[in-house]
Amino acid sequence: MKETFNIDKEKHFSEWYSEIVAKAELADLRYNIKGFVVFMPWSAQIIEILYSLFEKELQSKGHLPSFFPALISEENFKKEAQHVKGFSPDVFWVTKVGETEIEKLALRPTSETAFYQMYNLWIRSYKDLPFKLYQRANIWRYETRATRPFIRSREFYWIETHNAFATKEEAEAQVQEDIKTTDKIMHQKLGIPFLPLKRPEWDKFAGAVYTIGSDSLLPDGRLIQQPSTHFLGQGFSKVFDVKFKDKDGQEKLVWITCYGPAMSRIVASIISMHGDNSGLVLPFIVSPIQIIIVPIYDAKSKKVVLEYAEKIKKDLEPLRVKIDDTEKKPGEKFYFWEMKGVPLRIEIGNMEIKNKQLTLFLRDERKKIKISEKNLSSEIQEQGRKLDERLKEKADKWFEKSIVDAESLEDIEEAIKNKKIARCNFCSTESAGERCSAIIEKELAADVRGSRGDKQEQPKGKCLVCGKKANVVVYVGKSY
């Protein structure tokens, strides 16, 4: 019988997810420092993937490339009032270098007060606007909530931009181009579904005007976090002097955008929502193998059979493919690859070298069928674009259903069981709103994540927890 993981995915999320990071060697958590993961060689390549697809996309958007020191000095970081009250608490101190006491350093738990003092330096007319940089970085929060690999760690990696406009039109116009950049990144190339949310006034990104979160949904119900996009305003311009003349000569301060999609918060979506009972299924754009090649044959055939799939491998270049030519048997072969998640599996041997047609094992839909040698690289393409469409349509269709209205805390309390989103009228986000959520925190342990931050969704009728007049349409659920 073939080895599975023994553990249903959808009535243990918890232990499938913590098995599956360990079987396909994604991370170890033996390194001896709490709350501190190696991301191995798998989900490392993986991450590469993910930098190369999210800069390519913001460079055609205008967006350059950087790299800012990890260090940020004390004095910097705590120019912005609300900022530094949002991040103090997190931030990992330098104080010492050997045994000499220095001046506080932190390592950066985000960026802005690294970034706007050198905008200030380089920003000074209208025509160097918009001023757009990233960097794909690590930063450190000491997060004092229960860590696990690639959703919530001390240490994790991501792209972070910052913005600088003549007008808060043009900023606006950029925090939707960041929606829209996630949708085509995170949604339409890699099957993770999201909602855009622009979080409460309570919720947002320390010394933000306000925060636009994604939020996708695990298989336990609970929401995670991915990429942020934050309008600033001109609250850090103010503080770090970041100004230009405009054309008519005029001193005016720019207005600043912000956001960050993190890499391996991405990867965690990734391995939830398109795993299953015998492991990963990972997306043909972003499997670091896109085809695995599994010579099947005797002593008699072995030197005929590696060769031919010497060349079917060259045929297939530049697609990331490899050639499992250990000495295992094909089930333990064909159990370790699709434990890893890779999309395609071409099984050859004598039959398939005479007959010209290879069997090839689709991973998400776990079934095997025949392709032609003849244009095999287009065809090949093709049946790993039709699979990121399947994982997509699956995820969207579980997504949607997991979405349901609510018209009283009982209705929340019944979706949150069923480990859904509830979707509810609500008095306000803005700070009236802060006590009604507080008793949805209370008595349900569940978060007012937000309302849609692409469009507008009209309330109707009154709040399901004051009884007031419903000003906004929220999305309540857990989260991590």
Given for the second form:
Number of protein chains: 2
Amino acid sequence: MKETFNIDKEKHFSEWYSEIVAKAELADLRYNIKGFVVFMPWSAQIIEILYSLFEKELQSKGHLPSFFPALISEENFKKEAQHVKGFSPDVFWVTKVGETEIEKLALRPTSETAFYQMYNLWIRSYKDLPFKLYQRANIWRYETRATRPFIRSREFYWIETHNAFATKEEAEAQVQEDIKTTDKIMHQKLGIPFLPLKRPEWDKFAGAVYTIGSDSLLPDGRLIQQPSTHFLGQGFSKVFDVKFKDKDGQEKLVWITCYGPAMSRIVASIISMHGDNSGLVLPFIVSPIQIIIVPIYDAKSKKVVLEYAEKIKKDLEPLRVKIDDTEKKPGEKFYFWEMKGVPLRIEIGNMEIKNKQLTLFLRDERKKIKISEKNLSSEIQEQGRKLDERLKEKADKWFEKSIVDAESLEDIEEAIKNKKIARCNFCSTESAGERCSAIIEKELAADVRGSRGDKQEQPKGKCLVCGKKANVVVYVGKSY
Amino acid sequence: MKETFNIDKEKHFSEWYSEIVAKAELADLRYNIKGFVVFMPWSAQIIEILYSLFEKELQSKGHLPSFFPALISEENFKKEAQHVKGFSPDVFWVTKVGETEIEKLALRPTSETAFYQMYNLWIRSYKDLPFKLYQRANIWRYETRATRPFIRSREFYWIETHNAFATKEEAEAQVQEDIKTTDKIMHQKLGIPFLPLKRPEWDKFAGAVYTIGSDSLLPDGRLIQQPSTHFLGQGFSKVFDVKFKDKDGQEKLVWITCYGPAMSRIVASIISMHGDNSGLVLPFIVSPIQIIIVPIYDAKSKKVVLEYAEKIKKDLEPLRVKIDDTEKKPGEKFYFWEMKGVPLRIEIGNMEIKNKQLTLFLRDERKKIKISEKNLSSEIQEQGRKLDERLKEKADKWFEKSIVDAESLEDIEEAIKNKKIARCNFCSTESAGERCSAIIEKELAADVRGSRGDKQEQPKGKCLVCGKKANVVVYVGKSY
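Switching from the form predicted alone: structure of the form predicted together with another copy of the chain?
What follows is the entire complex, opening with the chain shown before.
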């Protein structure tokens, strides 16, 4: 690295994003199929860690892993009318094997229609319920909007859970539990605040009764949807005939929910939320290298310093720690690992060895502190925890200030101009409100993203578009 | 479970295999696309553990994770002549999006032609080498032979490594390292012995200079290929123009190897190798539940016994432990978890609590022993380790006896009849030997699987088919 990374993230976010994706070697966009990218080791390792966070959490909540085929028959795919209508234009179809035409098969854009035909076979009695599976999988959708690495592409890496219940109440409780799972991992652990928003009727998942998306904000004022959870009601269980014999001896349809956290999308928020003008800032919990050790030596001290660095590395394992013993100058190493977002750096030279005191660099504050060699591992874990806490607090403060009340279209316009989210009183998120939403979209290029999905907010007065009685508080913002 | 599992595995292996896959809920074959199955939680969890064993091992050997698209352009796919010839008939092609025809895209049957176009962009100098990436991925091949869950299907779950080197020697050393990786995990840890066999010229990976497969034996005397490693030479680097500037300033083509352990296939060997007439026997290291606790109580003792069971469970964590507190009778629980292959069972009743001595059932020997409550976790880990060691020893002994020397076609016939592998002197595994191989295949329905890939075996005398001078020792067996 001769050059150092230095782009004003706030002023030139889009450029900053593209540059850091390339410089930190997160993804390569030069793969020769449009909308498909290669995830390089630095982001692949982050994605693997995200998978393990989510899988552990889901397992603790009673979901079990499974693997379903990536191909879905056309017959299955067409069973649920709204679903097929919503997804059809985006589906990649397999129509040939070798030179031979076959009955066309959908490359899964999502797996409801793969899972529920099996639920039909597996679920028999109330004793089988709740029935909660998940799979780690990639899915494919032909996005027509501009693709952007991690934010939107035609292939993405997610987990999908599919859950069947005996009652509506249990199913809706699962939806609320999903919001808590998103909060626990994405917000509490990774420091990415979000609004759980119940989507308007015209923007819900194709085939759902309702959808609760998790909207995070990017620094350019655009909202991206993070893990969303869907209450599917009994629509799919009806068409796939997923019934169980209840305690009362009656055959009943199950109630279904599904939930889809996309690892690659979360990486977009990690990059955007925490990064600064010097590059990435990765939370300690998710960084592929948590501590980079930079030994500083001359020809005379090289052996002693490197040996000492090895000892420190051993002390810190199983934390993810690496010694940079390349031929580069210390300053170059500093810049390189700062740009890559490694949260903690330990510098070791003669002075540190003599004083049994290490120099610790905190990536988020770009500040050096001295720490004792004693209890090193627990001290470093504590510093990592504190760093993640600071990232979260900073993000929370910013996010809180980014939500402003709007009482008119002008207020919304002002909010959008200032890269914020507008909260406003609105007539309806049922189909009656679609006209008002269309006006906002047309005049301000902004979207009604929905109302709080985790709690009730009391509307006051009138809809700021049509002036009719407000029935709902909605959040309006620019979508990615 | 009213019924108990009881099929003579040795006599009726095929029936045994199908039944245990269904009864233990490993896979469901009723998915409505031929050749595609659903992996249910019990096998999905095993597959996840296998992935983590392989990923950890590969990372320790300097391979880094990455994710490449599942779709490959026709142009890329066709670049290497042998490769396209070998794979073309099996490729699933995506030709449509929604209702629109697109330029056809291959659903990857393997990813050489995805990786190496990027290696062309990424590798510049000898300093970039060795360059070792892997990805966890599924792949699709239209198998025309009969499919069988885990053994052969049209979608499978694997890891593929792709490695570039400056010299032929380093590349070939990687191939040998891959054999050691297979040995370390599949043989040492999972107790599945195998022969690393260099495939004959006519049976190598399409596009490779040579292939070393790992042949394991199923109880019915059929060989299945486990992880194989390929020395690709410079064929792919030539067509994808993957060059580096060497120390001497010259531009040179890299040498490439790849390696492909398939998790789903390894599950087939675990099922087949260790299972017995009562069902699965899972190695401790890979079982989703390592210890099942069965509490034995009456109405009076229920509370005390369950509390004690909870305490034991806590003591054993983070081992994978579960209490079966369902309403079934103890005997039913025993049969159920034996059939599922859980390696260790702890029985807890009044007597055990009083004596502070637990009853431990060893699944492989179907034997009960008493163990003290003291140092429980380390004792159980030791018992688990020993169980895995016993499984391996038993398998090794059987495998060793399954390899017999053959000096004539009649000897091979006899070996095959006895479900064994024949070792014989053979003219050549280069193209000159293909005729003799074809005779064996035609007359005995057996295949020349290759010669040792990890060491040199000295041939003696003449080829047992054509009578010409023997140049190689080969292994002949029935293929799956």
